[in-house]
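Just the one chain here, laid out as structure tokens, in the form predicted alone.
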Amino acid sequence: MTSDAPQVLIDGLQYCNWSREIFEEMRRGGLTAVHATVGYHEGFRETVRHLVDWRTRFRDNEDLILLARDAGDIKRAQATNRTAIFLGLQNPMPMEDDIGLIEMLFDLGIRFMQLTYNNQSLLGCGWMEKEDSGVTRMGREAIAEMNRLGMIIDLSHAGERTALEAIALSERPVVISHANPRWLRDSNRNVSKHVLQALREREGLLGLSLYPLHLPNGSDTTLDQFGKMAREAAEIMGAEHLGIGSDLCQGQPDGVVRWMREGRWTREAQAAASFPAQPSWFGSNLDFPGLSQGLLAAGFDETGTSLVLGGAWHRFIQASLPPAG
């Protein structure tokens, strides 16, 4: 990879317990930009509270990080040896039932939003529902509004029909920020060939997940197996539409994953809700550069490796996010 190629890691990273130590680690790992999840099941007011906390982090760690609103902030971070942080939502809950709140969230810095998180939402259906009813009436309105603003639509955690309909409905390319080919790990949380083909046809992007439950052999998946998985995905997507979406939740207690899965919508505790062990070759942000070894061993050339490790995300963000005024 060329030394000036931005390394863009977009994922469902932890949305709480960020620390200066993590920010320093991202810089040492050479990460020019990352995505940080701001909320899952929170409403608008709680989400704003998280955003206030993020503004404090940006102020207290301005030598290490900056709030990213467009592609220009990636270059600004690179020029000042910092990491640009894009803020996103893994659930549309913060917009509640008010289409106008999408613009308010965008103005506050949110640049990505998933249409669903496992369950049925007001916008579409998650992968864990028995029946996927597709994009809802409100979902069509939300997609149009996100397109108008330039907020990136993320279909991670969506059901098959919902994903296909959203890809077709959106006037802008969309992303599946953290998932893997389903035929390599048989889980509906991963993505079928049909969805990947539709995503590629509309110039979308897939972020390969490094979360063990999405990997071909779980926590025991090797770096070579990761590379082969990326190669199979690239056969459909092309390296120019393939990135990393690590879904890394580093140093978090199991209570965080229980909140992600259970929220407040159920009283049935999932006793098995805990973080699995990360594969040995990716336990922290410091391991990001090492992914190149797996890609090169699987047959990616230097250009393709550079695309998967940041170039493709950088291109997508440049094309998708309007310049901040």
Second form
2 protein chains.
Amino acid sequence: MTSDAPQVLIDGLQYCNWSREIFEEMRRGGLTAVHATVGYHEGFRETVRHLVDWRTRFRDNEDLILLARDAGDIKRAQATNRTAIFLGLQNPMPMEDDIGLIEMLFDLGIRFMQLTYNNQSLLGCGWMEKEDSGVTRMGREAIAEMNRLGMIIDLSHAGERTALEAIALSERPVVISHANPRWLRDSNRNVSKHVLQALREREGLLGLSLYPLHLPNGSDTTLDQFGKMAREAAEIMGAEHLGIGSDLCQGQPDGVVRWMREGRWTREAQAAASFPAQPSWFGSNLDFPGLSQGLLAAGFDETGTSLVLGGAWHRFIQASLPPAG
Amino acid sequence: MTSDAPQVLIDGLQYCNWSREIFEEMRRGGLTAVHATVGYHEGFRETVRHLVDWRTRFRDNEDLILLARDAGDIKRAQATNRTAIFLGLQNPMPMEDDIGLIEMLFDLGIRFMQLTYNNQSLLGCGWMEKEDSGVTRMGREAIAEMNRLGMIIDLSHAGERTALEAIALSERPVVISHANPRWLRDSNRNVSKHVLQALREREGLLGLSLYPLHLPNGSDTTLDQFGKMAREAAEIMGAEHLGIGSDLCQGQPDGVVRWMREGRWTREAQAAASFPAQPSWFGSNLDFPGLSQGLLAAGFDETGTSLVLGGAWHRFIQASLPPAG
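The form predicted alone done, now the form predicted in complex with a further copy of the same chain:
Time for the whole complex; same chain goes first.
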């Protein structure tokens, strides 16, 4: 950035084994804001327990982090040298089948919710199902309610049809907080050109993932390859609609992979029981600013680099979240 | 009131069978604010469902009422000709045994909580137990947490010792939102002179009840008798620490009496299965302003009358509730 405004670094998704050390690394890495996942398969009551744990973290680490409810909290974090943590859900389980719980979760601090997580949900279809029948009846209601409140709809982990329908149905721009172009890593977990185009047309945002299974060359993907991937994504999205959603799961025990993949819905192993190795150049929040090298090497200018590393997320959040209080 | 400020009328406790008609009566009765009970024996999840129902009421009747979170909302209600509804709990069941849930309930709009409701709770002892062992270990924690957040501690329905200990333990003034002097109606549900003196010493507030079983002459109590009772209470509390907590249960089916008294904790009938008849001069919010006649007849001046009908509650709320947002 050539302006006097301080650089805003935002990571659009992390699910670390939260600790003071990790929050200190966020500070040393210069992270202005992070969208942190609160849960996957937990119902309402369990989610509230997680939220209570988050309140304790905010109190115990109030010199490092703060609970962010709106864009003003990003400014507040900057002004006090802290990281603004936005809370989100990767699955709509916490709302159960009660549309009113979306508002309750919003009031408790939740600002992002995925409509699906891999499997069919009550709202739509995840990418792992054989057939995607699109946004459900209740899904339409949930989208309208999230639009009303200003809770950001996240289509990561959604099936293709569900993603396209949700983008079209939502009156507000939506995000895919952590995924990569599918043509560079052929997994339905990643996003097709068609979805990206639809997302862009509705002013949505893509957060590029650094999770090895989403990267072109897995754990061996280089920073240059990441930069090139970002360039290809920017050709569709434009840098102003492109960010990072690293999917960083730092410090999580391997059992957490199985929790993510299997929850309580199966008795069978659904995936490898361990996390893949991170790329050598991205192991923690300390490595976040270094992503700029890959972006600059791939041809982003300073403004574009600055947008991808946080500026685009910042604008999106400013346009999306209503002022709290 | 001789000043230009509009008269503030506040009822410190109601548990009506809420309907648009009742909210219209609040408006016609000139009620500026009402503290409404959300529940008695419900756990956290059920309470959240009640809160969702309240959100629906606020949306469906947004021309008449608003959800009040702080004293500013009383002003907002005045400015828009609506009634500010403060939400509260008559029992700590919704916090289960999780201190963190107090903050969650606060964020969802709860501003009052009783430490006990008739029976022993996890926090202290209700007035119907044979022996009151005072504020429990967890009760001390809950008082400190409510003080931290600014949730108002309500000692209605508490036992004598629990009430005295809670008044002493709380760093902020507390209330007895709906009860009467015990020497005028001998029920342990009412409050002794000793408790009132302790309450007054710590800047607490008493809301006078209009529930027949708390009144000197039951359903036959006259408005003059009510006024005299208020005078006796004011001799200890002063009008500036005296308000109304009518305990109005308008439109409730009789089964609600049993729900209040028996919850799910007993299989035996604990009380008469019907509500007693209201005094002829207080059957709905329409009758609220008429209480002034009883107060004036008993010797309150205009200022004192104005304090008892809302001014004292207003000051208390201004001093107690932190600004929201």
